[in-house]
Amino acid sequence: MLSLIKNYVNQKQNVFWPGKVELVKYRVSNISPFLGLIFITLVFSFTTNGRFASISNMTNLVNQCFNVIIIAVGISFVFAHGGMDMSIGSVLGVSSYVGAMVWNMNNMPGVAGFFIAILVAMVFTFITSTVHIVARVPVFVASLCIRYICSGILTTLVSENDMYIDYTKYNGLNNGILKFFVLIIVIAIGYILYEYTAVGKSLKSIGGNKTMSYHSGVKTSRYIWGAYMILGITIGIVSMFSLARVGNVTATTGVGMEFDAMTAIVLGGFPIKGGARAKIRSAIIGAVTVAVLTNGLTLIGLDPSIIYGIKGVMFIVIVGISYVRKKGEIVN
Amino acid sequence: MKKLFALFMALCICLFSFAGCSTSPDDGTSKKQSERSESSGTATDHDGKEAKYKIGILYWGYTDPTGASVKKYLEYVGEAFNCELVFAEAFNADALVAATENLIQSGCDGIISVFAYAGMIDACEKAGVYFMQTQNEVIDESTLALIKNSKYFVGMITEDDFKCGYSEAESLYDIGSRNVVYLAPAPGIANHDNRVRGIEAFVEEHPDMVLLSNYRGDEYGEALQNFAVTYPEIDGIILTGGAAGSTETVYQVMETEGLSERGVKLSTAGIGEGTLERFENGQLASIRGGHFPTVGVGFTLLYNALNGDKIISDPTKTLYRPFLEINSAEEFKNFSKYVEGEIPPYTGDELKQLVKEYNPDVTESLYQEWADAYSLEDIIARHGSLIN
């Protein structure tokens, strides 16, 4: 039995083991975006009389931050493999005026624009996918393919009016409590996917080394396309709770939505690259930072050129903490 | 799993818990009328002075030249009438909502916004806030029913987009341009649609005048190179506005595309920068400015209805109001002395006589009055000596 312990201690001193110093510094860099939340939550609720922390202004929150997390939610399986996609916004201003049709039409059930505004998200973001796995076009240039060719379909469509829902028949989709229940089925069944299945384990690992995960036996393309129709879904059912929550689509529908959700992956510490140490929970605090920040500072009343000062030191200051130089990415 | 359930309950004690700090936990979701009294009491002006009303001001920026120059005024005009004001900006619906939310939530018993989305009109329904749409107007059926039931929704007032679309294209037409293209953003902003209209109505009123082409986007600058290389019989250009400099970044491709030397002329809306030098080089043919006052008139409506005295009986009925036209360096010279200089086109004073709580008589027609006066020739007889 001694002999066993001894062994295993032995084995044990073999193995890299990171100094106090490196210990703390990964610690650091792993909660501070969590931190850096907890901080600016805790200052906002004492420098704004007490708005920031009512019941109404956590519904707001709520429906702030509820397109991001969504989104960051699928796109947190895109950006594990090192996949980006730059289309989002344009694809839920599509799926957006689909559905939006679908809502117009009589005797159509409000679930079937839901579903129908996923099947056209999903659509282009399979094509996406197609483009890239198989004729090896970078995702970058086929999502921003994909985002010209959904913004020129949106702009004909709106080019003679904007397309209007009856926005009385559809506001119980903007009650806080339903939005906070979508968010946790949401979050519930992504974390569940990629953490606990083959889909999220598979792309992590993809993530980390293509080659090496193909040669294991991963099936790459399966699984890159199934990441694409994660976010695909996600961008569906987004595009309907702003088409009810805004009353109508314009031209300007989800533009710079990709943009949003890239910020809270940064902002949470999400690694671009992906990769093991890429957590899906990294995107949702990034979400829920951004949405804090915007709200908690106009409720200051600062002007708005100040907000954009402070936000982008805080965004510094938070980033900058979970830098990691060594490997130059954004760790979680 | 264990991880996210640790983070989702210290994010919902985190929050949660301070509820209780809240000094009045309701406040974004109760009726404002029956708070203002206590609000007034915190509200501050620049002067420290007990402000009035606290105001949010919704707008897509106050960088460009129109933005700062409505900011500017609102500013003034805040001051003039002793509120204080808020401003946010935000362009894309979604970006709109949130907005108004959080100019709700932070204390504002009315909002001045550029636009107005169904959403948004809702959100300050629900909150019991005053709203009143300027420099733009609700043209959906289904958002101005949801503006006929509405407590709250106080009016809209722009300028005559249509009328300003007609007349970019008039003064091209009347300074002998034939063959003209357009730009334009995006559809779905309506006061750039109607301007759209009104430059479309007059081409087909008149036969010998040819739009070659259009664009609606936010790309201006590589559309007119495009443009200029596509129509060399090109002789116009109509810009239906001048938002976030992209009446800058016209002027520089009319220059490095050689337009300019070709005799190509612009005719634009919005002052931007250098005006005046493009008027003297000859690029420029006409410009339509002197809208910003539109906020400053629109600030009064929403004041009234926040004294509780609702100026305009029907809200979906827009009231119009016209730019100022300018045709050359010389008129320029005059619109930037009593347009943009020192004292605006409507003093506080001038302003306090469409306020009921100043001057009694006032209604509706008074307002419309107004609109129609407004030119520059009003300006100068209303306080032109006041101006060196």
Given for the second form:
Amino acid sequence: MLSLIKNYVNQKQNVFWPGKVELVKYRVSNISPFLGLIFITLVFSFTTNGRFASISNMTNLVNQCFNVIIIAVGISFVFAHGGMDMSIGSVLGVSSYVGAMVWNMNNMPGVAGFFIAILVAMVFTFITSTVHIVARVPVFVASLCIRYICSGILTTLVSENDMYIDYTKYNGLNNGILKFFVLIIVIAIGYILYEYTAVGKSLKSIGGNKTMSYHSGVKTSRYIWGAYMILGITIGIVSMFSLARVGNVTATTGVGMEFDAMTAIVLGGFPIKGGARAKIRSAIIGAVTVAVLTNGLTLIGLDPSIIYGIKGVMFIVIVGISYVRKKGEIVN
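After the form predicted in complex with the partner chain, can we look at the form predicted on its own?
Next comes a single chain, given without company.
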């Protein structure tokens, strides 16, 4: 544990005591996500004839921010150690379906749907991490396989009819005040775990140097499993709030959520490979930026496919600029 602390401190020192050029880059990377969010907010405020700042649109924006921010909090733990997950959207869809089944059962409390949905999401994220850790399959491949499996399951389940719930019974979950408090609680718990416990510090240490962390006594597999369990919890929470908002589950439920989460990570300035510079606030700022960007482009009247294209271009550009390659490496 002592060597782990030394390793973590050394990483911190490398972050906060770099050369002049690195210091400038570090400060720019810290402030640019905030400036980017302010910029696009001002742009949409002036280009949508006031519709962006309307009360109805602000309510819609809060709903969009809610989902992306909660997922961003969960995936921060995964990216902190250099991992990723391409199955978020499909897992969310299956979790929503199972949760809807529970809600449609007689004499079943509403909270049971939440617990079951969270459990389902955690099972799939556990499978992803287990395949990666035990079978040594690259996490991109493992999560992509789970994505296809869950997508196939959901498509089969709704092949004849979409799953519906009693919308009026669970409409109370769309209350803005309730969502605000849930959001604050999730962010607070995530921030404490990430910044002040061995969970977050160990994951960032693994992202900085997995081999050194292992030899320092860090149970790398245990913490990687834990990271995916946390992600599963956030996916389960979002699945049920999304279900309460739309009232049904279709074959497209959750589609694109993983890309929104990854875009949030990039736009917020969160290092792709994790490490000591990985900050959970970066993921949250990025999540808000993604929600504002999607909302504003929709108000302008762009087709959803074009919006995804714009996000893809932004993702490539920002990754190309911010990705850190080691000296002498052609492929990182």
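Think of the rigid core as the biggest set of C-alphas that the two forms share within 1.5 Å after superposition. None of these values were measured; they are calculated from a predicted model. Numbering follows the first chain given and starts at 1.
When two forms of a protein are overlaid on their rigid core, residues whose CA moves 2 Å or more are considered shifted, and residue 41 is one of them between these two forms.
After superposition on the rigid core, displacement of the C-alpha of residue 263 between these two forms stays below 2 Å.
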